[in-house]
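One chain comes next, on its own, written out as structure tokens in the form predicted alone.
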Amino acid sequence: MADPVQLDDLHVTRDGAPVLRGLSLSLGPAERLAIVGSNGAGKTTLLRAIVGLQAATGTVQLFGQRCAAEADFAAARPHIGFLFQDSDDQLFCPTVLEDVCFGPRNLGRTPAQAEAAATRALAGLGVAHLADRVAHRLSGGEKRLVCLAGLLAMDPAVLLLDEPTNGVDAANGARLHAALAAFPGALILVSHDAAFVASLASRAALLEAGRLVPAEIHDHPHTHAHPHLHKAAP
């Protein structure tokens, strides 16, 4: 089976600055990368750029097929969901279960079939209860939820994750961090949140000066023990 995602010499430059510098990345079917940085490094930039959302140069493979023009990219972005970092950006339908619908209808399934996919994430995310609220309406941590629940009732392969802890409390937390933990896919979480993303991660790696740089997972003792990620030794 070929790697969801397959990136070779990337760059992508903004406002005259590069962002990306000959990025490459290899992402297995059931892999879990965490990608940390510093503000601007080129986070949120990296993740357009795998679905064609960003401009850039270099290579870009999606489950094997090469991404050159807007009808490759099309072609790959129903299995791919990209939770954004603000979820207002996701959410524009009335009420939540009509949200969540949308995915699933734009894949061309049936009414009945897509509201049997958007309650069964619904409920899988312990937010049922809100499908009929206002979707503007919710706390931010719901907003989380119902905006993953519309990436998983479409059943993506990979899951872009752009601060996904954005504006979460604990209870919220706690049932995000359970649905990705079994989430059978692919992820890539870029936060800022480390102890988060390094707890769901089986791989991490550093964002700095536009490339990717290996990082080690692994606890530090303090009065409790707890995920960090650090650069690798060279």
Contents of the next structure:
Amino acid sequence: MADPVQLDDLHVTRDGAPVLRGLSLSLGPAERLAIVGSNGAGKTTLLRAIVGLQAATGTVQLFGQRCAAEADFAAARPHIGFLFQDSDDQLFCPTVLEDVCFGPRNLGRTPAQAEAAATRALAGLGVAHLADRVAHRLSGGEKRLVCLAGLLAMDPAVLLLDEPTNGVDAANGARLHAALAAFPGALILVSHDAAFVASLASRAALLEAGRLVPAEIHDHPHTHAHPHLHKAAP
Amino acid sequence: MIPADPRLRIAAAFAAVLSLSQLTAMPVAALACAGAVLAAAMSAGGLPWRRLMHLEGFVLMLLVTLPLTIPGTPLVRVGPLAASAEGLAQAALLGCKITAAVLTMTLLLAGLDPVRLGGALAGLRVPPRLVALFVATARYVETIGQEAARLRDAMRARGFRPRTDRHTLQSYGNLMGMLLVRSLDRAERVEEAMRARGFTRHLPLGEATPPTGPDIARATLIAGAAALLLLGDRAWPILSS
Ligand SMILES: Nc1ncnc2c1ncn2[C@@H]1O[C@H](COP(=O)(O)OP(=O)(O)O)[C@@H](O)[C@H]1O
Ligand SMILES: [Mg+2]
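Starting from the form predicted alone shown above, please give the structure in the form predicted in complex with the partner chain.
The next block holds the full complex; its first chain is the one shown before.
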């Protein structure tokens, strides 16, 4: 099977300033790549360029197909779930269930099929109880899980996750982690959460000066101290 | 030729558009239109082609529909419909007036920063609430536009492609609804943040300085030219009879 994502010599300029400069990347079918980089390094731009939302020069190949025009990208997008950095950009339907149904409906499923897929995806993330809630009034962590459910309901082969743990508390973070660990496809993970990256990724890269530099994930015991908050004794 | 003071620009534009809207004689309207085109072509920005293209599309529609809907001497017959000479004349007159007015506004107002435009409106004694509304709108239109663009991107990323079906209509409906809801939310947050910083219904818009002499002369010239056009327009039936 061809690599789901293959980039070669990618260049992106935003507002006249180069953001990506000759970036290359290949992602295998079950590979889990973590990308780290400072604010403004171009991580979001890179993910957008992969799905053709950001104009770029160089070559983008998705599932072995060279993508240049909007139509090429549009054909590949249903197989690539893109979790936007800001959940509010993704949630636009009144209720959670409608929003999660949106992707399957775009794939041509009937309303009943879409609803079944949506219910399954929500249950898989442990948030079935949110189905009838108003989407834009959820907490940050709940929004994140609902956004992810909206992608998983489409049964994608690749997930692109832009800071998935942003604004997620410990309990929802554990649900997120479990769902991603169980995801069988390939994924690219942009995150500052070192523990999250270390336990999910099989490979890491640093985005620096518009290119990807291989990085090492190492796991070693630290003795550390940090402040904790607990309920005070009455 | 164009005054630098935003207040004078607005006043001159207002006077010019007011007289342009009152023109009734075709030759005078044509003269005004030609003058505006010439002035725009000679200005630093040149002719605003994009804006003109949208505008002339609308004018073209008038040219097609008015002759068919205004009764009068038939020029050509298209099946059961007759195109009247009166309708064509009306459409041509309107086209000239609209083009002249839009070019004048572009020439006088397009270069103004929205925030300075707000200050200028306040200087012209426009009620402060209206000014605040205008400044906030000018500031947030772009933000809301960006928000809409990101929502649309996210929809595309999930495989959305506009078609002529129920799902597409429903999705666009949801998109509009969400934009509205979020704009209201944002308006509330912005208002709270403004109040938190001590806002009391009056935007601090900078000190007003009196307009300079040359600027007043320029604005008077523009307003005078507009008045002259109006005078010519009223005199035309007498002159041509
Ligand atoms: N909408 C935009 N228009 C123009 N430039 C942008 C826009 N968004 C981001 N940029 C610029 O592109 C660069 C990379 O941004 P981004 O990909 O969002 O970084 P990251 O996700 O790594 O924090 C930054 O320098 C930023 O200023
Ligand atoms: Mg980012």
